[in-house]
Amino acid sequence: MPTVAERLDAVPRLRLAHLPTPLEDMPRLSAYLGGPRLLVKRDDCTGLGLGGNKVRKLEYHLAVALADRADCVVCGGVVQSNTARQVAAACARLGLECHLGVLRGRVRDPEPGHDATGNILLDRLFGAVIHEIPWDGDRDRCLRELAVQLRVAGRRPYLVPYGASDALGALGYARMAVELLGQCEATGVAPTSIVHASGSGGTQAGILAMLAALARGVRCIGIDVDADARRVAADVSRIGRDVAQMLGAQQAWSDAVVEVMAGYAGTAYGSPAAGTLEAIGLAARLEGLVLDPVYSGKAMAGLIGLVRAGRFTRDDAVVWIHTGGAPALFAYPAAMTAVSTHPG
């Protein structure tokens, strides 16, 4: 019977990311909080298209696209979607036409310039074809319809799901878990918890499935960035079960390990809360890390909040995953000016 590693290696994969990404201590933030040892896994440094966590997922999805002889790729998200930007960059590198469904209306009261800078500017720079789509709450239906339209027109589209978050894409984070555990072992770190942003669910699902498959008792805590923690947790469980089955570890999976922390997302997706802005300022000034107000800023706020709430001991080693997203920072100039003017 194949091992977990053999099952993972048997799935076709492109090499798009700069791996392994660094694992670094955050000593100044840890000292400021008076908490456990804090480390950061720098998945903002995956390279392609200014990096981010989706590149790991696209290594699997776009391997299938090439094998299927697709001539274009369909994906999408909000105007400042990090997924869309990384898909557009990958398509440019691979010579595939990229069609992005840009969902208008999900982010409430965006700042002036929100729709012209940051990720959407890069999407256009990478040559993506932009399709304007009104947000109706169904993140994938409109993308499936766009793929159908292209197929009817004689094209061979490959659909990357919202967030690249399904079992196939989540394999990128099953592999990341192995990479991270290896780095920790090599440097004498015994991680007790992993913390990161959780939205479309694939990152957390992949990590949890691999931790279960390897019988590693490390917690993986997702910080809800959608202001919809129940839906996020349900998606993590659904995807995680599928990943565990792909790894031959379905018996090891339990929905009970899924932890998605609410309370750090603000009032809505894409709307930074006060804690988000504090976290962005602290990360910048104490560790030189650039965070965005949609994903990584909220995830850092969650980490800070958990430390302040005493959820970790001083002897714990907590790895926070920087999932990227810095280009979106430039779509929130007023919020970022407030951070720099009032550092806290």
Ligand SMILES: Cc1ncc(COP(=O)(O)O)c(C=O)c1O
Second form
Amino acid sequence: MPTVAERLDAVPRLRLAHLPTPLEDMPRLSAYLGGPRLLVKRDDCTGLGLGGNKVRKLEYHLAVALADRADCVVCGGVVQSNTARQVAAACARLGLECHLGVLRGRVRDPEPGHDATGNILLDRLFGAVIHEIPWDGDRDRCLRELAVQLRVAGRRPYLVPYGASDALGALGYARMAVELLGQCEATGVAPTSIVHASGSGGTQAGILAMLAALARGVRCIGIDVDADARRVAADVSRIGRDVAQMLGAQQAWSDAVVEVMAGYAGTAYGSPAAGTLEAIGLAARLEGLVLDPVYSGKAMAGLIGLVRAGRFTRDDAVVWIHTGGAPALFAYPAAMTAVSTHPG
Ligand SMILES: Cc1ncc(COP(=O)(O)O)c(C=O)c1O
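Swap state to the form predicted in complex with the named molecule from the form predicted alone:
Now the full complex is given, and it begins with the chain already shown.
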């Protein structure tokens, strides 16, 4: 019977990310909050195309694209999608044409310049072909339709799902869990909880599936960034079960481990709340970390909220994963100015 590690190693994977990403202490934030030991896993430093959590997922997806002899890749997301940017960068690196469905209208009342800067500017710089699509809530269907159109036109597209979040992509975070546990062991850290932004669910699903497969009693708490925690939790459960199966650990999986915290996403996806701005300011001033108002700012607000709510003891060691996203902050100049004048 192959082990979990052997099953993971058997899945074809490209090398796109700068790995391992650093694991660093956040002593000043920890002291400010009077909380447990806080560490940050720097997955904003995965390198390719300014980095972020999708690069690990794309190592698996784009290996299949190359094996399938795809002549182009289809993906997409909102105007400020980090996934789209990382797919565009990876395609440039691999010499694959990249078609992005850019979904307009999901983010309410965008600031001026939202359509021209940050991630969308980088998508264009990486040479992606942009297809404008109105947001209608069914984010997967419109990407599938784009792939069909290309196929009808005689192309051989490979479709990366929304957020690169399916079991295959989530393997990138199963692998990250192994990397993180190894770093902790090597440095004498005994992690009790992992906290990070959860949206399309693949990141949390991969981590939880690997923790279950290795029978590690570390909690992994997702912070809902979509203002739709029940849907996020359902996606994490569905993908997590599939990942556990791929790892031969289906018996170890239980939906009961899925914890997605509501209350930190503000009123809607893409709209920063007051707590988001406080978190961005604290991370910047206390730790020199650059967070964004859509994902990592909300995830840090979640970490701060959990510490303040007494969720952890002083003896705990909590690893917060910085999943990236900083390019989007340039699309929120007014909100970021509010951070710089926030008392934090
Ligand atoms: C910066 C950033 N953090 C976190 C997430 C959420 O990860 P997942 O979609 O795997 O839940 C995303 C997804 O787009 C992201 O771009």
